[in-house]
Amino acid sequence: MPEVTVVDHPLVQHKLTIMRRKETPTGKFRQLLRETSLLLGYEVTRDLPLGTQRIETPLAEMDAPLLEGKKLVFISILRAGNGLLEGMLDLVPSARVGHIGLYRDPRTLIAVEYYFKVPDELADRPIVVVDPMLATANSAVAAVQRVKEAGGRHIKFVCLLAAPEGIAAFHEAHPDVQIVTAAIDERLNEHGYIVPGLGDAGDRLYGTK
């Protein structure tokens, strides 16, 4: 599939399997999601621009690589996106952070926005939008559209799991946005959940139903 990167690293797949298990408790699920998001963050940031700076090591001077340009922005789709956000911030603690509040109407499955707050000057910043599940893609499509309306241009989307239907819908709306995920599952069920999936990521993250 175009513009989809599946991170098949053994540690990512191992942690994902434990998260899928229905008996995995909330605390363990939260810990594993944070750890996995750091590993996904490593992949999604691999093309950040680098410059050089003259430094002095204990032995010699050298031209050493450092990140350059405007600071990276992570944008979390509330509420489950915060589970990925925390691990990403462990990796890049200086990043700017935005939040988009969306909920899925249970009848129509359409995303309804209730909150939007993002950093300034998005046009010049690399942006990573995060949400654990790309199921129907309604929330992801709406979130990325809002980011674009706010000026965002260099956007990637990171999720833990994706369904083929969600990938197709997302790329129909945003063919320019790369998806980075840990796995592409089989399908969606009649309720719009990913199968085999891992259930509702927000509920499993926060211990709600």
The other form holds:
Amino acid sequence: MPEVTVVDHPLVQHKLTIMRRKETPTGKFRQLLRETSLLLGYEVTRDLPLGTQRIETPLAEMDAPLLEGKKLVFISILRAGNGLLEGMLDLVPSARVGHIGLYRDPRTLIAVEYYFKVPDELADRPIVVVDPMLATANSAVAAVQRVKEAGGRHIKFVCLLAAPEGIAAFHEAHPDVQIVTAAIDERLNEHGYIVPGLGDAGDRLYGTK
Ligand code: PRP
Ligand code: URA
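Please supply the corresponding structure for the form predicted together with uracil (URA) (the preceding block corresponds to the form predicted on its own).
Once more the chain from above appears, this time first in line as the rest of the complex follows.
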């Protein structure tokens, strides 16, 4: 079973603490999420397939490592996923990008889909689904299900914060999908929010509350 990878790098943990603070303003939050996603992206891409190519440096010929295979796909769960997507694209500018529009019904916490657009030939591509929050996991489970229905097979999920309840539900639904996160928090509250968490990621990112 793929494990949960917690990225405990000091820079990730430092930036996460500043994002958690309730007084951190929107612009700062957005910048920190982008910076953090570079570091999470580094971790989630560490087993991308490498081949070699014969090249010439100014001094000699060598067989040098290069990524091989079909281009990586990032799939962002709208809207807060876009906060992670930006940094991931800084790291892998040639990646393809998909978007899945989902919002949580505030009463039932069920994920409601309003948009779906992903690149073709998903079966042959490494896929990274991104969303800062894994709370009940209803959104992530639904998103990964849709990606699988569209042909995706080699899928990883990256978030900033995960609740233990969300990890359990996600693993039950998608035991083949590795989770990479910056932290696992204590629990969910009665409204399905991660505690201590950082609040509503979309609102913090875009200043909508
Ligand atoms: C947030 C977050 C996740 C979801 C996580 O999105 O970005 O997508 O909640 O919760 P879950 O694990 O319980 O499904 P939200 O529904 O608030 O939509 P938004 O990104 O458009 O603000
Ligand atoms: N979605 C968020 O944005 N924050 C939470 O704590 C839970 C779900």
